[in-house]
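Next up: just one chain, as structure tokens, the form predicted alone.
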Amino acid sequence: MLIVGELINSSRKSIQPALESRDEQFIRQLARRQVHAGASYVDVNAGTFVDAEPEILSWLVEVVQGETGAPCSIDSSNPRAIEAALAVHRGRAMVNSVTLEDSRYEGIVPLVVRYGCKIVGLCMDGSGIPATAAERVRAARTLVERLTADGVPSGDIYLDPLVQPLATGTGNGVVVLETIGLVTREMGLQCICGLSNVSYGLPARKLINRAFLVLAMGAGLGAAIVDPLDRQLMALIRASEALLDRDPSCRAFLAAFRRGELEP
């Protein structure tokens, strides 16, 4: 399971002041804790700083990688900010995200090709989020065809099935699970999602997130943008990987147990 640590995001109340003051120690500590907890990528997002986003995003990349050496998920829809971040990034970044919308696609995909990044593609076109799994997969097929024609290897594409809150529609989780199943079985591609969106507006959010993660992994989810500091969620990932035969001889599960990572 590829884990993207979600916590360095300017929309979070604790993060915005740290970015405003360029609190390097705070960002370093948060990046280190996420990687230590199991994140393979560290998400960096400065989207609330519209004018300063390129400068802050590139600063974040340098601070996070200077502390951890881990690759970053560059979370932005602004091509200028993405380019600034990629210019200082070491190794292969992930860019989150691209859609079929021409202006966004044409601004971001050439950067992805130039820098050899992994890319998150949203299962939607310019008309908004499709209501059904079949419609989302149809949009995903068109997006993947266009990306591969423009030089992005299919193995570097992660499709986002578009998690929406249960609070706005109790069928929203089922549509995502169906989309993941179709993408992984019929297209043979990887899915990634921002897991915590599903619980927005509900109490006991961590409970919803954890249950949804297990269901999504059963449907075929191979990557997730999550809070890796949620020990129970990370333990469920280890257990689910073993149950789904993604962990040969349960080696990762046993290693996590020996490190004390599976305790509540």
Second form
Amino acid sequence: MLIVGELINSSRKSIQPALESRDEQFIRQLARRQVHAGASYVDVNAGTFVDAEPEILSWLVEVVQGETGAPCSIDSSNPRAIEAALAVHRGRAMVNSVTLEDSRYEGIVPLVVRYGCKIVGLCMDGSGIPATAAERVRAARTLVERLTADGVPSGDIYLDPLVQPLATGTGNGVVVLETIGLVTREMGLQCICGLSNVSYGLPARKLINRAFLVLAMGAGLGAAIVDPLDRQLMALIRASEALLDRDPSCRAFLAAFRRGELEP
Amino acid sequence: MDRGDLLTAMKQCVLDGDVEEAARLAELSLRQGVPPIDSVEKGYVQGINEVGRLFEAGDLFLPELVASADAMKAALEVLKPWMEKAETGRKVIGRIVIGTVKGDIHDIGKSIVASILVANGFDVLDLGVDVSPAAFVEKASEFGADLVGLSALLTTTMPVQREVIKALREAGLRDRVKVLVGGAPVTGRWASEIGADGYAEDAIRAVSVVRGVLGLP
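Given the form predicted alone above, what does the protein look like in the form predicted together with its partner chain?
Entire complex below, previous chain first.
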């Protein structure tokens, strides 16, 4: 399971002031704790800083990589900010995200090709987020065709089935599970998604997120943007990997057990 | 069912988010000759006010809020034609044009705000998503809007909120049309930076912000 640590995001209340004051120690610590907990990518997002986004995003990449050496997930829809971040990034970054109909496609994809990044593609079309799994898969196919034609290897593409709140539509969980199944089995491609949207507007959000992650893994999810400091969530990932026969000899599960990571 | 019981049932069905019951009671009230204005103000609105209080207190959650707004809307759909016919129709408390700005196709938050405003008695014209500054200006003028609500869920589309405010000013409408902004990345600071009149964190707070901005009690 590829884990992207989601905590360095300017829309979180504790992060915004740390970014404003360029609090390097705070960011270093948050990056280190996420990687230590099992994140293989560290997401960086400075989206609430409209004008300063390019500068802050590249600063984040330097601080996070200086501390952990881990690759970053460059979380932005602004081509200028993505370019600034990739210019200072070492190793293979992941760019999150691009959509087919987006006018920003032309600005983002050439950067992805030039820097050899992994890329997150959203399963949406010109009219928004399709209601059914079949329509999301159709949108995904068109996006993948265009990306591969433009020089992105299909193995570097992660498709995001687009998680929406259960609170605003009780079918919003099922449609994601179905989309993941179709993308991974029929298209043979990888899916990535965030979890926290699904529980928006409900109490006991972590419980919903955890249950959803297990269901999504069962459906074929191979990458997730999550809070790696949620110990119970990470323990569930280890257990699910073993149960889904994605953990040879249960080694990762047992290693996590020996490190005491499976205790609540 | 006497009139008191009927009004209580109206309040309750909004609290329960029972769409069918809300419409059924509205039809029943018309057959019984209850003035539609009474059904709305002494019945359904009492329910939506209570829902707002409970949501703010953290005792009700978003799915329940959405269902209550749906119930309110179903009742208003039945009653509205009759209210417009009646001479003593409910006075319009405010006319609002709402939409998600150009380049942005996020629909859910804006639609919840629109329903909650309708449920609270405002006349709302929902322009949908991906709405250009020119369309906001044209529709605000046509509709005689007192207030325009601008939703943006992307940091790349937030600047369009500023463009809409500029377009309203250039069209000479800004003096009579208030502007509210919202959306996940939007903050109170952003609202004042771009010269909006207000910002609300969620749909329930939007109602009190709208009331405040329009000088309503």
